[in-house]
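Below, in structure tokens: the form predicted on its own, a single chain.
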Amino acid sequence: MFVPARLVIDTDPGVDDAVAILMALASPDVEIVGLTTVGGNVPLARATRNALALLQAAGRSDIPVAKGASKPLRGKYAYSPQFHGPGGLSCRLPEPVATPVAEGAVQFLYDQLTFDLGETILLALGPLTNVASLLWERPIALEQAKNIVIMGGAVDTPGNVTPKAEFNFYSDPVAAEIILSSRLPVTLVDLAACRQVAISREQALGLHSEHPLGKLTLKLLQGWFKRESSRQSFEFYDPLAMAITLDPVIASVVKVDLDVGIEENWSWGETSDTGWPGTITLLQEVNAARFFRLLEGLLEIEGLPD
């Protein structure tokens, strides 16, 4: 009998986080066993509210949500209102009825990763504060993960916060460096990969779906464009991380060893390839057509690029 893979998502919703979560909810290949929230795109309270509201709107309030870090290991989160708006999501969702579980994110992640050894995937879509804290406090837990997929970093490509730094790693570079230097076998989806799957304003506004989760996805995606007339392209950052989780052959990969800069006012959040053999699986060439077919198949969205 087919048993879906267990999936726990660490997230800071965020429009692209929300689209990724909806992809997972629509997929028969994974069972979401919970969400953990972290500050990043928005403050922690808003990220938690958005996670609960999104699950409620999708009819899945049964999925637990655990609150995580409200600040990074050093400094404070910069947030991203210029991209996501002050509320994080591009449309207003009803106030959630459900509340977060009593246990915090680190304990929740530990419980899930050690529940069925080697069978749970961890997908990290925001700053890595919760994940690094888990490694510090309960190092055995991450060793039990079936896979660890991370969206973050800018390897040999321009950043989106500074000329060389990507937002998630810039938000907590200390946490990112802890995870990437841990020798854990992680899969990294960086900006160079994400920029290979984008949709134009005209394409996005012409999309259509009759699937309930597809309709919610388009409400978020099209709402993002409608809020700012200057927005001409949407890059599927977190949805690509979800796609590689669901369909690992969607991109070619290479093994690398990476450093994350933690020197303030110098290399803060910058990701560099050391040139040494490594355990990090870094995406290279993305099959964009395969990505969009996956998105179309899960959410029954018509009009996506071929």
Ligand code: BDR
Second form
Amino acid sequence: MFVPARLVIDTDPGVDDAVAILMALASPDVEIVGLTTVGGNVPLARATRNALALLQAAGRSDIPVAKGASKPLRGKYAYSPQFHGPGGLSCRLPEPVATPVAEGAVQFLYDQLTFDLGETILLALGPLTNVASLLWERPIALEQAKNIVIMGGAVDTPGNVTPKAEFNFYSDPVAAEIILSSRLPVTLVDLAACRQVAISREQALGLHSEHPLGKLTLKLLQGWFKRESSRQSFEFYDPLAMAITLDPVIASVVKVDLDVGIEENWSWGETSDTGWPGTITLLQEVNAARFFRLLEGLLEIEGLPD
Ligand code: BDR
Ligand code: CA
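Since the structure above is the form predicted on its own, I would like to see how the form predicted together with the ligand looks, so please show that one next.
The next block holds the full complex; its first chain is the one shown before.
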């Protein structure tokens, strides 16, 4: 009998986080065993509210949400209301009835990753504070993951917060450095990969779906464009990380060793390739057509790019 893979998602929703979560909810290949939240795109309380509201709107309030870090290991979260909207999502969702579970994110991640050894995928879509705290407090848990997929970093490509830094790594570079230097076998989806899967304003506003989760996805995506008439293109950051989790051949990869800069006013959040042999699997060339077909298949969205 086919058993879907267990998936736990660490997230700071976020428009693109929400689209990624909807993809997983629509997929028969994974079962979301929980969401853990972290400050990032919005403050922690709002990220947690958004995670609960999204699950409720998707009819999946049965999925537990555990609250994580409200502060990075060093510095301050940058927050991103200009990109995601003041509340973090580009459309209004009813206030959630459910509340987070009593366990904090670190304990929750530990419980999930050690529940069925080697069977749970961890997908991290926000700053890596919870994941680094887990490594620090319960070192064996991450070794038990079936796979660790992370969206973050800008390797040999311009950043999206500073000329060289990407938002998730910039928000908690110390946590990112702890994870990337741990020699854990992580798959990293950086900005260079994500920029290969974008949709134009005109394409996005022409999309259509009759699938309930597809409709919700389009409410978020089209709402994002409608908020500001100057927006011309949406890059599928977190959805690409979800896509490689669901379909590992969607991109070519290379093994690298990476450093994350932690010097304030100098290298804060910047990712660089050390040139040494490494354990990090970094996405290279993305099959954009395959990405859009995955999105179309899961969420029954019509009109996506070929
Ligand atoms: C990352 O930063 C956030 O704004 C997005 O949700 C994504 O995780 C892209 O740099
Ligand atoms: Ca995110």
